[in-house]
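In structure tokens, the next block holds one chain alone, the form predicted on its own.
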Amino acid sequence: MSYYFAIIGTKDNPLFEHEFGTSKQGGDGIARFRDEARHMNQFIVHSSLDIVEEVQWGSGQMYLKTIDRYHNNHISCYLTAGNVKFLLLLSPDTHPAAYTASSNTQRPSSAALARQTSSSLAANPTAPQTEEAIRLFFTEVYDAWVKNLMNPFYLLNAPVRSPVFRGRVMAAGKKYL
């Protein structure tokens, strides 16, 4: 699974932005967004601002779940106190598993593969293993943002440039995600 992960501003302009790939499960961390699709990660992000700011009023959480999904995009949400975004868009690998092994190269049968992507994390990004990933993840990235802001030199709804935030992002992302 790959993921975009951007910090949206109070005045909705982008702070942070960064691209991964999933670490769990044999993955290498490194995103692998299609060429084509790699330039809309940013449009698909901002354009879930408006249902972010419809149902941030209706729940009195921070952590929103998946908001809104663009084809087989997946787009979650964390709200900080200070009205600040945080968005991570999901794309599943949308290949299915790779042929098997063996010296045939049959495809695996329907049951294996769903034996196979039931117990992967990446698998579903509905899933409720999946949800706490993320959670964890935002929270993760919440606590280094607080630290960030703390930054005498870090003036509110400039870009993020601290290299060991974004090493705190990468950390957390490959952590959980």
Second form
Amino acid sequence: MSYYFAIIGTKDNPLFEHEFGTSKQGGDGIARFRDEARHMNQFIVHSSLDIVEEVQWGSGQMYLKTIDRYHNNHISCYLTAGNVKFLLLLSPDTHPAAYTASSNTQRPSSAALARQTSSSLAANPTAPQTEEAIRLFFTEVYDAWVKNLMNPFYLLNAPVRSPVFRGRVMAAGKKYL
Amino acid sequence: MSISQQPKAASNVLQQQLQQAPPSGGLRYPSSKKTIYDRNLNRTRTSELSRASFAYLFIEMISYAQKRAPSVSDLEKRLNASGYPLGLKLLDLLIYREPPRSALRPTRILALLQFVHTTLWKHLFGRPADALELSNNSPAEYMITDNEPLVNAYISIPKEMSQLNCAAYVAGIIEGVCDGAGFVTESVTAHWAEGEDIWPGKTIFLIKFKPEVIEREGILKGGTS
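Okay, that's the form predicted on its own, but what's the structure of the form predicted together with the partner chain?
Let's see the whole complex now, leading with the same chain.
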């Protein structure tokens, strides 16, 4: 599974982007998007903003779960109190054989690891375990986001450049996804 | 002799400090290695601030704005603008601090105003506001009343500026909260209550929402009932 995470400001402007791969089931945390998929990810996430606006006022929940899908990509959304959108695109790997082979060479014990963690994050994006894992990921990012907001020099809708913030997002991705 | 030694000692201390600072850190990382991301967001018990230092800062803010403002309304606008970003940020912080079950984004006007009236006021002033009313004039106007605004506690208004209410700063915070939550406001203004004997400092915050907010509220009301 590969992930594309984006934070979108209140004026539909991108504030932060991050790509990563799964760290569960022996994954090495590196995104495996095909080259042509990289720019498509931005389009797919951008088009799902329309759906966010549709469901935004339906409930006060912050985690809106999976809101959109495009081919086999699934988009999950988390809406902060200040109406900043966290969007996460999940893309199942297209070549699972090549993927396990490469991770096997890096980590000999990945097969054993996969057996241990397979229950925590299912391979398909629609499973309830995935939903819960994404919720935990978003909650952790939201924590970092509020801290980022508390910076008196940070203005709303400004791009986030802090390497510490990026580190927090990476750590959350590694922990849960 | 001793005079010439002192600056030398001082420069030695400075050099030591420079050597201790991490070479790659620069200004981004504090010397304690604790960035803003390492702090806890839930320090509610020890978060009370000294009223005297607030009053001192606030008075400096007013005189800063006053030097640049040609009129009373402009001065209020400047105070409002300095409170606005605070509101945007407090919205996220206070909702983050709510217990997880009730940490919901306000999606209806009443929920939002309750949040301002209770949660925001308690955070800022240690007590809820005194009243929350719908205006008689228009369904888009709401009023929050504070009998004794803390920000005005040490401020006396000169006669020629009797219209000025420095609680415009608080109005700016309210405006930031409303706008941040997606309830776009026409304006939020602070007014003195007229004909008030018991509470001479009574202030009314008039919140005017834009028509599209009222329209959306109507649709939401129809959808759920």
